[in-house]
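A lone chain, given as structure tokens: the form predicted alone.
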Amino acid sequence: MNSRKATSAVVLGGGLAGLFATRVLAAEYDKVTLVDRDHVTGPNLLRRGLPQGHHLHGLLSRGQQITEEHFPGITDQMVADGSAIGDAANDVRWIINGKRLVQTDSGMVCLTASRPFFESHIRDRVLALPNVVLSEQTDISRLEVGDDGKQVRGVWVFPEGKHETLLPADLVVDASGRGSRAAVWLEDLGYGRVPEEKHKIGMGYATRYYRIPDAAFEGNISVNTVASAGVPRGCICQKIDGGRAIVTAYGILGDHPPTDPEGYLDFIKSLAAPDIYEILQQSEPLNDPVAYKFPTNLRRRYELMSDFPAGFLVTGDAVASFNPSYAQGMTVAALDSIVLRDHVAGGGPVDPLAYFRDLATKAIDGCWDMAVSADLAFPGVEGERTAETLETQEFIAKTQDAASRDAEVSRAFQRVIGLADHYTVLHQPHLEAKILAS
């Protein structure tokens, strides 16, 4: 007879990254419960706790890859439901500093679809599994820690409609998102204040569907104008769900798109290159724009503590969030919960500060460094440029000057903006003459 105790975690957020943890922990934990304050498996899947959830969201190829690992056929099933997919490269128009990046083969898989139909798809296949209970319209209270206050033993809540309830946990894991209040409950604990990274970048964003003709595009699946420093304007017109495509146009310091159509068309006549404009002459716009502000990339180190309690982690967007137009946040999500995966393997307790420093080494740092560094390139934003960050900002720049014609270079830069290989790959010898020849 097996007298083991059994095991339980709680995920509080059923965002991408409660999603992604919650996958995770089912195959260690004989029970897991996904709280969420949204009513998430109703008909409105423009969920309260993802304002942000109308615009644009970019899955990298590193993150459809770790998605399609926790969840195997679901890109398959997504195609099949109606998101377009190509290669990462070849398939993808990107448009940087005015000049067409060389379209190439790059062996990366690109997924195209809106934010809802990502989040659906994957919370279908996590609440299928036997062992996951989701509490929905349920707010979360607080936590609940051992007298010592050195274990967290589970979280309060309020489920809609009922008294606040503990729901006792072996493990508590805080996806719920920027606006998480770990860092409070911990201060509260008298663990100190959790350090924080922010950078002011004044980005806003507005996003428009559309029906647009597939001759349009050209046989591609998205098409990419990168904001820079010569033009700080950035737009994406990207093939989605439902047969429409979703137009995302966006500004940094306070210079946004507008939200009256004219206004709105005429930003994106300005941008570096006259593709998407050219694309949306021959489009039926569907809705009108809708507007979204992201103020700071914003960073709470909780690797840079030096006491934390057992039984709680951090993950996804309450951990960092980046400058969106950089479309990291699915898939930093997606490489949170592989750090999570191997911290919890085999079931036993979790050290929460290794946990932290394995999940900036090895999920954020590389990405937060890229964001910051491509932020500073722009004058008007604040921050520190040390002489490193000079360096990478002009090697970055002369890379993205020879990816507009050499394919090799093409090819290897596209796979480090998502995510599949390493930035050390473009100073391989033979990539780094080519570059530096630029």
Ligand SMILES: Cc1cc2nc3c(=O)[nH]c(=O)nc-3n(C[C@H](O)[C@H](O)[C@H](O)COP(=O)(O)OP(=O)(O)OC[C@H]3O[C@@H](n4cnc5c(N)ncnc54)[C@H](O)[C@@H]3O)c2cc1C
The other form holds:
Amino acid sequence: MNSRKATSAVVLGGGLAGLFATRVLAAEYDKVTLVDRDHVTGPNLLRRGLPQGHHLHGLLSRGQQITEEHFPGITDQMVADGSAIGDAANDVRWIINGKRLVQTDSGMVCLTASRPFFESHIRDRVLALPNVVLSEQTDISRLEVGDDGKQVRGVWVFPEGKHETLLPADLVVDASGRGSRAAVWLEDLGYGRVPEEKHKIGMGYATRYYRIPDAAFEGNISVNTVASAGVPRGCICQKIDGGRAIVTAYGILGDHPPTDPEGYLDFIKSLAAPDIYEILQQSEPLNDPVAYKFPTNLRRRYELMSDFPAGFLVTGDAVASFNPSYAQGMTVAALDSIVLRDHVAGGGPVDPLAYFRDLATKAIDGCWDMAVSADLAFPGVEGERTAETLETQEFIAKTQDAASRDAEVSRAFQRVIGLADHYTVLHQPHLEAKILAS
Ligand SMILES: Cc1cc2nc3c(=O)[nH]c(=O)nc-3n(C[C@H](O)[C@H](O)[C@H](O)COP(=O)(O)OP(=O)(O)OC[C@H]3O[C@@H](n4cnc5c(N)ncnc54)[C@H](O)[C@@H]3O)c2cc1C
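Based on the form predicted alone presented above, generate the structure block for the form predicted in complex with the ligand.
Expanding to the full complex; the earlier chain stays at the top.
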């Protein structure tokens, strides 16, 4: 007779980080309960807990690869259901510092769709797992901790219209996003305050949906005019599901796109290149622009804590959320799930501090450094510009310039920003020579 005790895990938050986490935990635990306060399976895909869901969400190539690894066949399913697909460097027109990067085959898949579309496809696959239970319309209340405060044993929740209920668990993973209360819970338990890193960027988005004739895209699935120090305003115009296009304009340090239709178009007209403004001349808007403000990059450095309770981990935006215009958050959530998978493999107890150290070095550091260094290229962004930062910025500026003339540099650069390759590939001697000659 098998006398093994059934194991269970609870994931707090049903956004992308929570869904990826649930997927990997379901391979190790007998039962995984996914908690979200929203009616996530309801008809309103733009639910209250996903205010960013209205705005453009680019999925980097590495994120697409991990998504396909977790859910084989999902890429084809998304394309069948209306996502656009192309090569991330050949079918996307990138304009940086007013110059078009050379379009060239990169071997990286680019899927373009709305955030609710990505999320609902991934959620359908997660909820189809036989040992996953969804507890929606359920608010997270507090952790259940053993008497000595060293072991988390579950979580108390408020299912809508019901009393506070305990969900016992061997492991609780907090994926409740940037507003996560994990840091407060830990402090209340006597673990001290988690060190935080913050960078003010004063980013503002405004997004509008359109019907755009195919011909206006000139064979591309996305046109990306990137903000730079010279013109710190950017915009992305992308084909998405439902035969629609999404246009997200953005500006930093308080220079935000207006939400009145005329001001919105004027903002887009003022970009470093006319491409998107010209496309919009042939297009039919489907709504008025909607704004979103993102004041600061925020990283909670759990890996620097000296002690941490067993049975509890944190993932996704709850650990690090940064400048959305670099389109890294969903891919970092996917990378986080690979680290989680490694640490829960085998089903034994998880060492939380070892998990957080790996999360920092294997999932977050590279993206965080790239984002913070790129933000510091804008003169008004506060922060220390070390000699190394300035050197990196100069090298990247030269790389972007060379990528506007040389297909090989363009391919290598785009594979780095798609997180398909490590940054160091740009320093291969033959590429570096081309870049430095720029
Ligand atoms: C404007 C904007 C644009 C972005 N653009 C991109 C992009 O182009 N590409 C990209 O990769 N990333 C982008 N991101 C980042 C991306 O949205 C996130 O990094 C990614 O989705 C991971 O989020 P998450 O699952 O950790 O958190 P969230 O998406 O915030 O999910 C948290 C979940 O927890 C639930 N929850 C919260 N509190 C409670 C509670 N008390 N009780 C119960 N449930 C609760 C919420 O309902 C929600 O479902 C963007 C972000 C913003 C703000």
